[in-house]
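In the block that follows, a single chain appears as C-alpha cells, in the form predicted alone.
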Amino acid sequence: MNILVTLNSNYIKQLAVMLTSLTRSNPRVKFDVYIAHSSLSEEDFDLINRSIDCSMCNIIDIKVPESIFEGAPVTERYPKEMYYRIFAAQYLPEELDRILYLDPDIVVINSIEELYKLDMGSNFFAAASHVKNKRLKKINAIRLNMPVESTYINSGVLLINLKELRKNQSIEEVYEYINNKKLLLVLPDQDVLNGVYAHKTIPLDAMVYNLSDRYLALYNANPKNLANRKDMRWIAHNTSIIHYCGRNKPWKKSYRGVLGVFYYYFENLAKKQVHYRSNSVSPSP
C-alpha cells in the first residue's frame, strides 16, 4: 500500500505511533510511505527510520519542489505546504495509482485494506464527514459554494485517486477557487478541497475511518442513536482509523477523551520498538 504522510520536524514522534499502529494492525501488508516535506533533515529521516519497523515499513523522502507552485496564492496564512494534499498527483511517480493520505496525529486499529482496494470510479477522493449538524452543513455548503447535496470531509484521512488527479486536475481552477473565496476560508486545504471537489468525493463512514472524541461523544449522546451507541469494545472490533484532531491530543496534559488509551498502546510499543533496536546495534570497535 502507498501512504502519504506531511509534516515537520515537530511531529517525528507522533508519526512513529501512527506508522507503528500501521503496520501492528495490518501484518500482512508491506507499506511504501512518502512524507512529502520542504524541510525534514537527514538526522530527521535517520530518526524516523530508527523508530519503526523498517522491514514493513518504506520511508521514502519527498521534498517538494517549489517550482510546482508556481503562480499559487501564497501567503503567511496559505504556506505552500497546504498544496501537498491537493497536488499530491503532481509531485508524486507516476507509477502510483492511488495513495491513501494519513495525518500523523492517527492510530490505525484494524485492518485498512478494503478502505484501499475502494472503488473509486472517477472519483477523485473519498473521505469521512465529521459534520452532521444540518445548519452547519448548509452554511459550509453556501461558504464555499458546494453542491447542496453534499457533505463537508475532514481531510486527516483521504484516499486519493492519484490516476484519475492527472488526467483531470485543473491547476488554475484551485488557485482561481482561492483568489475568489480567500477570505471565507477558515481550514484553507481542507476548504478549498470540500470547495473544489465535494461533487468527485466518495463519503466514508466517520464512525470507522476517521473517528475521532468529538464525534463518537456527539454520536452517544444523540437521543436518536440511544440504542446503538458505541462503546469502546465495538470500537475496538469496528473502527479502523482513530483521528486525534483539534487541539484534544493524547500526548497532552490537557487531554480530555476515551480513545486516547489506543493512541497510548502503540505509543508504548513504539517505544519498545526503539529501545530493542537501540540495544540490537552492535557496539563500534
Given for the second form:
Number of protein chains: 2
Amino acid sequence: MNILVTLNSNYIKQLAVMLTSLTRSNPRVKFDVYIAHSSLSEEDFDLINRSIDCSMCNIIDIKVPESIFEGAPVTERYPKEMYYRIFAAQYLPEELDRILYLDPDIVVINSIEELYKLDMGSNFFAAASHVKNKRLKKINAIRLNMPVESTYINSGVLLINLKELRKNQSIEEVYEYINNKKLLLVLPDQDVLNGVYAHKTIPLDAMVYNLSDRYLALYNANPKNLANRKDMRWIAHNTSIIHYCGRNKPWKKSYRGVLGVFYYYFENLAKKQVHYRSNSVSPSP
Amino acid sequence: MNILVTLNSNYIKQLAVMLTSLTRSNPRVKFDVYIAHSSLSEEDFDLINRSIDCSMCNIIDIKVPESIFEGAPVTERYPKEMYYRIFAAQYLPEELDRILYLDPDIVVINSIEELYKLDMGSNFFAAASHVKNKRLKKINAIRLNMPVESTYINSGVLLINLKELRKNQSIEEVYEYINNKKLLLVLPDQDVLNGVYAHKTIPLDAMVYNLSDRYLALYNANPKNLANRKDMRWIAHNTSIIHYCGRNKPWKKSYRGVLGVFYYYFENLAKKQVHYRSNSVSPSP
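Just the form predicted alone so far, so send over the form predicted together with another copy of the chain.
The next block holds the full complex; its first chain is the one shown before.
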C-alpha cells in the first residue's frame, strides 16, 4: 500500500506514532511510505528510520525539486509545499496508480484496506467532510466557487488517483484558480482541492475515515443522532482513522477530548519500539 | 511465562479478549496458559482455541480432580472452585516455580515482565490493594484477623510463588481458618487469601497492576493527589493491567467509566483475529 506524507522536522515524533498505528492496525499489509519534503536532512531520515518499525514499512525519501512548480503562484503564506498534495501525480514515480495521503497528526486504529481498494472511477480524490452545518457549507461553496450541493472536504486523509490525475489534471487550471481566488483562500491547499476538484472527489464517512474530537462532539450533541450516538465501543470497532486536526492536539497540555487515548496508546508503543531496537543493537558486555 | 486462569463457560469471550491483550502487549513473550476448571467441555476448549491467537500462547487444560480438596469446607456459597487460587501449588505441574493468576475481566495494556520477575523471597503471593480508606482497612483487618497495618488485597491479579507454597503451605491452616470464620467471609477466596496470607503477600501498586475505574476515580478525586492526577496518557504509558472488577463491566450497557476503551480496543482485535483465522481456513472457490 502506498502512503504519502509531507512534513517538516518538527513533526517526526507524530509521524512515528502515526506509522506505528498504521502498521499495528494493518498487520498483514506492506507499506511504501513516500515522504515528500523540501527541507528534511539526512539526520531527520535517520531519526525517522530509528523511530519506526521498518519490517513492514519501506521509507522512501522524495525530495521534491525546487524547479517543479516554477510557474506556480507562491507567497510567504502559500509556500511551494502547498502543491505537494494537489500535484502528487507530478513528482511521484510513474508506476504508482494510487496513494493514500495522511497528515502526521493522525492515528490509524483499524484496517484501511477497504478504503484503499475503493473504486474511484474517473474521480481524482476521495476525502471526508467535517462540515455538516448547512450555512457553513453554503458559505464555503460561494467563497470557493463550488457546486452548491458539494461538501467542503478535509484534506488530512486523501486517497489520490494518480493514474487518472496523470491523464487529466490541468496544472494551469489550478494556477489560474489560485491567482483568481488568492485573497479568499484560508487553508491554501485544502481550499484549492475543494474549489477546483469538488466534482472529482468521492465523499468518505468522516466517522470512519477522518474522525476528530470536534466532529464527534458535534455529532453526538445533535438531537437527530440521539438514537445513533457513537460511543467508545463503536469507535474502537468501526473507526479506522482518527485525526487530531485543528489546535486541539493530544501532545499538548491544553488538550481536551476523548480520542486522545488512542494517540497515547500508540505513542507508548512507538516509544517502546525505539527502546527495544536500541537495546537489541547495543553491544553485549 | 506461566498464566493461570479459572473460569466457567460464560466467560470465554472475556478470556479471549484478555489473552489477546496479554499477547499483544507482550509480543516477545511465550505464554503457557493453564486453565483450571471443573466443568468446561471439549467444545468450550475448541472455542477458546479458536478465539485466540495461539502462536505465542499454549493453552493447557487443567481439569482439577474432584478428590483433591476432599477435606475442604464446601457449601453452596463456597464451592470447590474457591480453592483454585489458594491451592494452585497442589494441582499444577511440579516443575512450575511461579505463575501469574489473572481474572478474565482484565486487559493487559503494557509489559508485565517486570512484575513476573519480582523477587518474592519467601513470600507466597504478590497483589495490589484497592482499599485506601483507613476505616475500611481497619474493618477488614478486624473482620479477617489480619495484622492491623496490612492492606486488604484484591485477588484478581495474583503472582503466586508455587515453589515456596509447595514447601511451606499448610492446607489444614486454611481449612481451619474457613471453618472458624465461615459467617464473616464475604468474598470467599479473596477473604481467605487476606486472612491467612496477609503477612506473606507483597503489595503491588494498583495504579500499575490492578487499575479499576473505581480506584482511578477515587484516587483522582482525592485532594492529596491533586498535583499527581493520573490522566489517560499516564495510564497508556504506565499501567500494565486494567481490571473491570465489581459490577461495572464494559460489556454491559450500564457501564460507566473511562477505562472501557481499552477493553473495546482489544475486543475488536480479538474479533478480527477470529475473522481472519476463519477466512484463512475457508476452502478456496
